[in-house]
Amino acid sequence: MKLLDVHNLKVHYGGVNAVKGIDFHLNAGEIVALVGANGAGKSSTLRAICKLAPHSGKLFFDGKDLAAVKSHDLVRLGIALVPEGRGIFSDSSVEENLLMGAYIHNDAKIKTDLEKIYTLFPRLKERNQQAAGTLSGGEQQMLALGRALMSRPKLLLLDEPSMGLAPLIVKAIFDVLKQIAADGMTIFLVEQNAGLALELSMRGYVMESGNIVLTDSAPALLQNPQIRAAYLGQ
């Protein structure tokens, strides 16, 4: 079943067409990667899904037309974004940041959700009363991911989660993504590190200059000579 269905998506900033009319979909329970060079239109695609960029085209989520849905209402439908740059609340504590992710819920499960995040990210538990701005970049990325998961999303959108992070931290974050994917979470991953993204994913879309130029299973893309030459340095 299609959880996200996108038709003829265009994103435009003034006279610049960042995304030029693309079609793609995510099935429930899939991990799908959108890969491509810097400036290909990947983040603009994600921002359009979240109603954070000027766009046209048709977006359907869980069968619902998103045309009239405001960006701040998407989380109630089950869409959570881990943005590029993380967007944490620096002066609030780690735990306060996590609880902000659960603002749409008011039930006893919030405490259980919090403990799940602390199990996934023990570092956050160790630092739960620290100001979020005092965390390292990797810890802030963990916090941004944890905050998104606190909303209990049906669809998790990730924008460049490995950017600027040390390889060990990237591995820790992607190990967590594997865990939540194994539990059935649908994940749409925008990532410049094509090899990393495709190793995690089931399918992939390759984007160049605002267009989707190739789509296939992730294993097939990893073996594709063009992809290996252009994105994997092989």
Contents of the next structure:
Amino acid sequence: MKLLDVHNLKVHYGGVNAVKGIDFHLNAGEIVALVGANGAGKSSTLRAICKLAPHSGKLFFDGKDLAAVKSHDLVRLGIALVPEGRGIFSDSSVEENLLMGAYIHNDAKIKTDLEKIYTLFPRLKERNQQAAGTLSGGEQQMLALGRALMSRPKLLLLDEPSMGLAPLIVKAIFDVLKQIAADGMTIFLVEQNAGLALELSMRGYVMESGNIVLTDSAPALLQNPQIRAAYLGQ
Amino acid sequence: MDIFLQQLINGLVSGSIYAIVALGYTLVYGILRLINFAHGEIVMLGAMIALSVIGLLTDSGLPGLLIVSLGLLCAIPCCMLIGYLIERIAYRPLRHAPSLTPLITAIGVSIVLQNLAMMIWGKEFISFPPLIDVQYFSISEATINSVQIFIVIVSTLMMTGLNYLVNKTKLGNAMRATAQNAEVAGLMGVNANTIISLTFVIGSALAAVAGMMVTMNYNVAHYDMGFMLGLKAFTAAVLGGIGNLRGAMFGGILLGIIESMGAGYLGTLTNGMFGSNYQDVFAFFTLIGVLIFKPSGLLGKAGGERP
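Next, report the structure of the form predicted in complex with its partner chain; the form predicted alone has already been given.
Complete assembly follows, chain above in first position.
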């Protein structure tokens, strides 16, 4: 079953066409990577799905047309974004950030969810009363991921989760993503680091200057000589 | 000691009012980065509406305290509605305009409201009818009356309540999140427009109470009373660090005390060259002084405005 279905998506900022009419989809339970160089239109694609960028084309989530859905209603449908640059609330405490993730919920399960996040990221528990802005970059990325999970999403969108982080931290974050995926979460992973993203994913799309130029299973893409040359430096 | 204690009490009373009004400025600034210059006018409208209701009920034979409370109870929802409408009609269409545009609009709204008030209530001073039996208490050489005690207590309660709302509740968490990053807060399910409307409504409710307190303290209301009061409260908010709730409270009370001390001692200090009528100058000089040495305000975070 297609969880997210995208038809002829175009994103245009003024005269600039950042995304030039792409089609792709995510099946429920899949991990799909969208890889490509800086400026290929990956983030614009995510922003359009989140209703944060001017766009045209058709977006369906769980069979529902997203045309009339506002950005602040997406989370109620089950879409959560871990934004590029993390977008944490730096003056609020770590715990307040996580509770913001559960803003749409009003039940006792919030507490168990919070404990789950603290088990996934013990460092967040140690610092739960600290202002989020005092965390290191890696901890902030964990917080952004934890906050997205607090909304109990059906689809998790990740925008460059590895950006600017030390390899060890990146590994820790991707290990958690693996765990979440094993629990059946559908994940759409936008990454410049193609090798990293494709190793985690089942399928991948390759984007170049606003178009999807290639799509295949992740293992096949990792073996593709063109991809190896262009994105994996091999 | 002579007048010190008395000036301290007077300063604390007017400072409490400044603090309540300053909170309105700081709340809106925190979320929209907008100086809502019309906020002082909402204080004035609160006073005027309350006085109109009180005027209607003066001869009704009801107990004085009840009449005053009814006046306040009518003024609060009216001001909340006015605050909501100002945001909805004047500011929301300019949400994505350059920041100078809403600022000029705010000044425009302020002028419109002031003139509207002048047309409705006239240019005369409206006095607060003697409905309450004011009690006086002496503390060593100073006196404090029941109205002043009431003002300090109610202000403290409102400040505590607001502090709790913003820092301890889910709504407050959402307000702070929206202030920091409205786009991401939206992705968590927060409707920024709702939060912004609520901010105006809460600030206006505080303003209505402040308007009532000013009128009770000075026994008069006037259509242009909101201008100077608004300016002072804005000063207080900047003094404490605008956008910071505790800063507004601290700045308000500090400004009230500085002003009152200035009024009390300026004549003696300058050998009669400047009288107590220079108290406003004293307040603004303090502001300039603070801004030179700590531009972000006393409790403000260094680094200034977020982009």
